[in-house]
Structure formats: C-alpha cells, structure tokens
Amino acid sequence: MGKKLRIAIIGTGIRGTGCFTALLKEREDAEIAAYCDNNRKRAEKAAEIYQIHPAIYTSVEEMAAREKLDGVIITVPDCFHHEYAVKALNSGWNVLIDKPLATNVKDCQDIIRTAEKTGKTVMIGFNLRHHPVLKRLKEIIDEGVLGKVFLCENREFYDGGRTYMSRWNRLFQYTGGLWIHKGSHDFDIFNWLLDFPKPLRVTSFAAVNVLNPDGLPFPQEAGHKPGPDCSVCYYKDRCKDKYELSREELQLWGPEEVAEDGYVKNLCMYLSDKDNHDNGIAMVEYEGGLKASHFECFIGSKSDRIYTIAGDRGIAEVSLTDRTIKVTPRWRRDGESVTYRVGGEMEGGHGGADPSLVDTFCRVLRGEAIPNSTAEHGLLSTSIGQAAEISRREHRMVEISELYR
C-alpha cells in the first residue's frame, strides 16, 4: 500500500467530522494528520469523539509552518472557501473543497489562477456526481438513448433544508445565497450530464413563504415568547419543527464550544434573522437552446431529487430516493418504457456518494486518477448560482456574461 496519505481537514463541523473524518478514519491508506479550526474546543472535541490524534491548529499559517501534507479538505462556511483555498494552495497542498468552489465568480477565478501558479490540484466536493443513479443516468444520456437533450429539470424536496434557517446557512453573507450553497450541486449535475454546455442567462424566483414568524406551528400563550433556540424554547415539546441536535452535535456545540465563538446551531427557524429562501425556482438557458429548471423546496416531510431529462428520442424520469430511472421512447408501442433500478453503493452519506468522493480524492493524491470535478467546473456552477441570486434579488433576467466583466 505504501506510505499513508497525510490529510488535514479545515473546518470541524458536521461535514468535516461526520462525513470526511468518519470516512478517512476507516481507510488504511490515509490518516487525518491535522485539524484546523478557529474554534479549538470544537476541533479537540471532534478528535475525542472519533478517537483520533491529529495536530490541532487555529490558523492555516501555523499548520503550514509545521505540517507536511498530501492534501487538505476544506469544509468551512462557503464565504471562507476562497481565503482558505488560496492559503492551502500557496502552502503547496492539493485541495478538496466541499461545494461550492466559492461564493462568486471573481473568487473562483482567483482560486483557479492560484492553482495554475502553484501547480496544485483543486477538486470540488460535488458528491452527487458519485451517486450510482446519476452515474447510470449519465451513461444512458451518453449512449444516445434520449437523443439530443433539449429540456431538463430537477425538483428537489429536502425536509432537512428547513434547518438551514437555524444555522449559518440562512444568511447570504456566509453562503452567497442558497442558489450557490445548495443549488451548486444541481446546476453542476445539469452541466455534467450534458457535457458542459455554455450557460447564457438565468432567471429565478425565491422567497421565505413558510419559515417566518407567521408560520409558527403552535398557538402562543400569553407571557411566553418562543425561541430563541430549540434547546431553551418554552414550546419545544409541542413544536413539530423542533431542531433536535444529534448526539454528536450536542458534543460539538456544547457549552464550552459555543462559549468559544458564540455560534448557536439550532436557532428558531421561524424567528431567526434570515435573507435566504425556503423555496424557489431557477431557470437556465444554455447555448443551442437547451433549457433547465431547478426547483428547491425545504418544507414538508418529503426528501428526494426528481429529474426529468427530455431528448428528441426519449424522456428519462429519475428518483434518487427510489433509485429508479424510467425511460420512455419518443415513438413507443405499449409496454416499451424501461425502468432501471439502480443498486450499487448504498452505505454512506448522499446515497453512497460520499465514500466514492473520498476514495476519488485519495486516488487523485496518489496519482492514480484525475479529478472528475475541477475548479473550472466549480466556477461554472457558481456562475449560474450567482446569476440566480442576482435575478432573485433584483427581479430581472441576468446574463452570465455580466459576471465576467
């Protein structure tokens, strides 16, 4: 097997721990050499939970002065991706950046320039590309079963998305907007499935229609205000949307960790200050007349990504939850529709996609593979998301070319 890969994780939230730490810990060819987090208490607690012994740093500069690393994984809030990616690349490290690449086109371009200057690799954590169902869908499209694709959509229902309004994800200043933070997954899937057509213009509509003070799902009693967070709320035992922290979250966001930086993870999702949406629709027009729409709904108990891909030879209807792809030929006889039931990797986050993502990164570090998600792909996805955010907030159609001026 050879020498173990030495990998550092920058950011010890749930992605940095529950995903990347958990997966790397199980590998025989890699070790978590270091944690870097400005909240030292949280990093120490993460190491304790996972029974590992990484060096712990509160700055990239300190880590660079002491560590020789093969790669780093960046899982800090989106607004810091650019800063930490540039520092990591300039320190001579290959980088996996959990999506998005950055929160705007300008910062994405700077990361790309830095990677070119340093000769280091940037891979993006677009884990959906590793999902067995979407990998099979891409094969079907590439095989020409659907013919020339001219229209596609994705409807995402994500019950867990409501907790965005309890966390840092609720604020534009940290995310660049949910069309980037969340939508970057889905815009990238469109781009990837269709061999990266050139996006021309974007329009979107989004709002907070449910998770606002008028939507509180319980009657209030005189003298008892709800909130400010689910742990102390008077109504926590009767609120159907109470955000109950997992056992791991209770440790990582315990009193000592919260005292370190003041960050509370489970604010009331109805009363919290927020400027991101709880639902929306974005539409993209690509060169050649190809059109795509992406629908996000973070309200309800349903969780699924449902794709429809229409080509001049057939239509594919896809459910990630059901793990099915139904293909209906354009000119069909009765019974000609074919339904593919996709097995494959089931264990691990995002339908088995996360373990494949980590495995690919390790193989890239060993020189056994090239990244299937590059910084250029991250730039393309962010450009669509940024245009969608501008469209939503300025109530107009946005030309992608505006972002490159």
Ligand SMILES: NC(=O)c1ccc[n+]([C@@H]2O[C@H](COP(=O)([O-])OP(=O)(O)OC[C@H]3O[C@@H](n4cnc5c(N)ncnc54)[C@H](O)[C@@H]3O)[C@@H](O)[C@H]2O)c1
Given for the second form:
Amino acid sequence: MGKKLRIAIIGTGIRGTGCFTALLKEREDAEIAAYCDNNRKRAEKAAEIYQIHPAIYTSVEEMAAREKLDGVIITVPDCFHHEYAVKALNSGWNVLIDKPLATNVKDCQDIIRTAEKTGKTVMIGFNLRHHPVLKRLKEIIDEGVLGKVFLCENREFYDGGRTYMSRWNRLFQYTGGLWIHKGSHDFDIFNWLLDFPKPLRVTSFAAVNVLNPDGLPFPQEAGHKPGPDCSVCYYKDRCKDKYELSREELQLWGPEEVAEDGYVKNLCMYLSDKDNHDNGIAMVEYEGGLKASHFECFIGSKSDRIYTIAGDRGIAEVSLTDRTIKVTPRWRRDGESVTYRVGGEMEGGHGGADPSLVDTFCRVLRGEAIPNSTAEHGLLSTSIGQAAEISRREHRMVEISELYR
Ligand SMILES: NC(=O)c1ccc[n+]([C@@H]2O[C@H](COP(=O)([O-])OP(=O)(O)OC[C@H]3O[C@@H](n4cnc5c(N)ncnc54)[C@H](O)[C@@H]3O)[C@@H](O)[C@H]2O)c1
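Can you give me the structure for the form predicted together with the ligand, which would complement the form predicted alone we have just seen?
Once more the chain from above appears, this time first in line as the rest of the complex follows.
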C-alpha cells in the first residue's frame, strides 16, 4: 500500500463524525489529518470520542497555511457548503461535499467554475446512489426490463425528519428549504435512474401541518410553558416526541460545546421558530414527457422510501426498508411478477450506502476511479429543489430556466 491519504473533515457534527470519521478510521489507506469546525470544543470532543489525533482548526485559511491534504470532506450546515467548497478548491484540495452541493443554483455554478479553474475534483455525497436496492433498481432499468420509463414516484416517510424542526434544518436560511436539504437526495435519484434527462418545470405544495403549537401531544397545565428544549421541558416525561440525544450527541453537545456557540440540538419541535415544511409533495416534468413526483412526510414513526417506476414494458415497486423490488411485466403472458430481495452489502449507514460512498471518494483521490456523483449532478438536483421551494412559497409552477437567468 502507498502513502496514506491525508483527509480533513470540515464540520465535526453528526455526519462529520458518526459517518465520515467512523468510516475513515477503519481504513488502512487513509487518515484524518485535520478537523475544522467553528466550534473548537466540539472538534476536540469528536477527536477524543474517536480516539484520533487530527490537527484542529477553526478556520480553513489557517488549515490551508499548515496542511498538505489529498482531500477534504465538507459536513457543515448546507448554507456554508459554497463558502467552504470554494476555499477548499482554491487551497488545492479535492472535495467531497455532503449533499446538497449548495443551497441555490448560482452558488452551485460558482463551485463548478472554481473546480474547473483549479483543476480539482468535486464529488457530492449522494449516498443513496450507493444503496444496494437502488443500485439493483438502476440495473433493472438500464437492462430495459421496464422498457421506456415515463412515470416515477417516490414516497418518503422519515421518522428522523421530525428532528429537523429541532435544529438548524428547520430554517430556510441554513438549508435553502427542505426540498433542497432533504429533497436533493431524492431528485438526484430520479435524475440518476432516468439517465439525467433535462428537468423543465416543477410544482410543489408543502407546509407545517403538525409540528406547530396546536399539535403539542399533551394537555398544558396553567403556569407551565413547554420547551424551550427537551432537556429542560416541564413535560419531558410525558411528551411522546421528547428528543433523546444519543450518547454521541450528549458528548458533542455537552454544556461546554453549547456554551461555545449556543447551538442546541433538541429545541421543542412544536414551538421552535421554523419556515421549512414537515410534509409536502413536489412534481417534476422532464424533457421527453417524463414525470416524477416526490412526497415527503416527516410525521409518524415509519421510515421508508417507496418507489414506483412505470415503463412501457413493466412496473417496478420498491421499498428500501423491505429491501424489495417487485417487477410486474406489462403483459402477464410474458411472465408473472418477480420480487427481488436485495441482501448483502447492507452493513453501515444508510443501508450500506455510506461505506461505499467513502470507498469511492478514497479511490477517486488515488486516481483509481472517477466520481460517480459530480458537481453537475449536485447542480441539477439543487435546481429542482430550488424550483420546488419557490413553487411552494409563491404558489406557482416554476420553469427551471428561470433559475439560470
Ligand atoms: N448524505 C446524507 O445522508 C446526510 C445525512 C445527514 C446530513 N447530511 C448533510 O451533512 C451536513 C452536516 O449535517 P449534520 O446533521 O452532521 O449537522 P450537525 O449540526 O450535526 O453538524 C454540523 C457541524 O458544523 C459545524 N458548523 C456550523 N457552522 C459552521 C461554520 N460556519 N463553520 C464551520 N463549522 C460550522 C457545527 O459546529 C457542527 O459541528 C449537512 O450539509 C447535511 O445536509 C447528509
């Protein structure tokens, strides 16, 4: 084996540690040379938890002056992706940006221009593409089993999505809206499955219907206000939605870390200020008459992505949680429905997708692979998400071309 890859992680929160630190630490061909986070205490605590010894920085400029790196992984809140990606590329580093690429089309275009100018590589963390069930679905579509695809649907139920309302994810200013923050995964999956047709127009409806003060799941007593966060709430022992911080969160968001920047992870999801949605539907029309719809529901205890893909020779129905793909041919005389159960390779985050993502990035850094998810793909999915966000706010259908003017 050659020299170890020297990788820095910018943003040492849950993704930066629980996914990327944990996975890189297991690899023999890479080391985490540096951490960069504006909260030094959190970065130091992360290093302590994972028993690693990276150099710790609070600014990229300082890191650039001192470190020779092969690549950086950017896992700060979405609104900072653009700033850090441009700085990283200009520092001569290859970059893996966890989704989304950036929170609007203009910032995505700027990242692409900077990558071209510096000759550095940008890969985007569309880990769903590495999901074994979706990889198999893509093969089925590419083999022509469904014929010419014309209609796609994804219904996403995400229990963890409720917690978006408890932290930065609840606000447009940090995310560009959940159609970008969360939907960029899902729009990318449509784009990828369909071989990147040009999206033309988008319409969406989304709102906060449940996670508002009227939805509090307990009667209030006179003189006792709920909140502001689950750790101190008077109703914490009877609230069905009490957010229990994980062991790692309790450490990374301990009193010293919170004192540093005031970032609390478990604000009351019913009372917190928010301008992102807790449920919604978006529809995309692509060139060639292709249509896709994406449904997001962050209420309830179910988590799954359930796809239906319709082509002129058959229909596929997919559940990521059940790990099944049921294919029904259009003319039954061609055969009965076939259900594929996709096993194996499921170890690790997001059904085995995260280890595969990290492995691909390391191989890209070694020059042994080219990124399978590029900045251009990130731009495409952000453009759909941004159009969906404008549509839901302005109650109109949005032409993608508007975003490029
Ligand atoms: N691909 C996926 O499945 C997936 C899943 C979850 C999150 N994500 C993405 O990962 C990124 C991080 O999400 P998370 O849930 O880990 O968030 P987090 O809040 O747990 O961590 C964010 C970290 O960034 C640091 N930070 C905040 N502002 C900063 C700044 N200006 N400069 C430097 N550091 C700053 C915080 O101190 C914190 O340590 C987001 O972009 C999110 O969209 C991707």
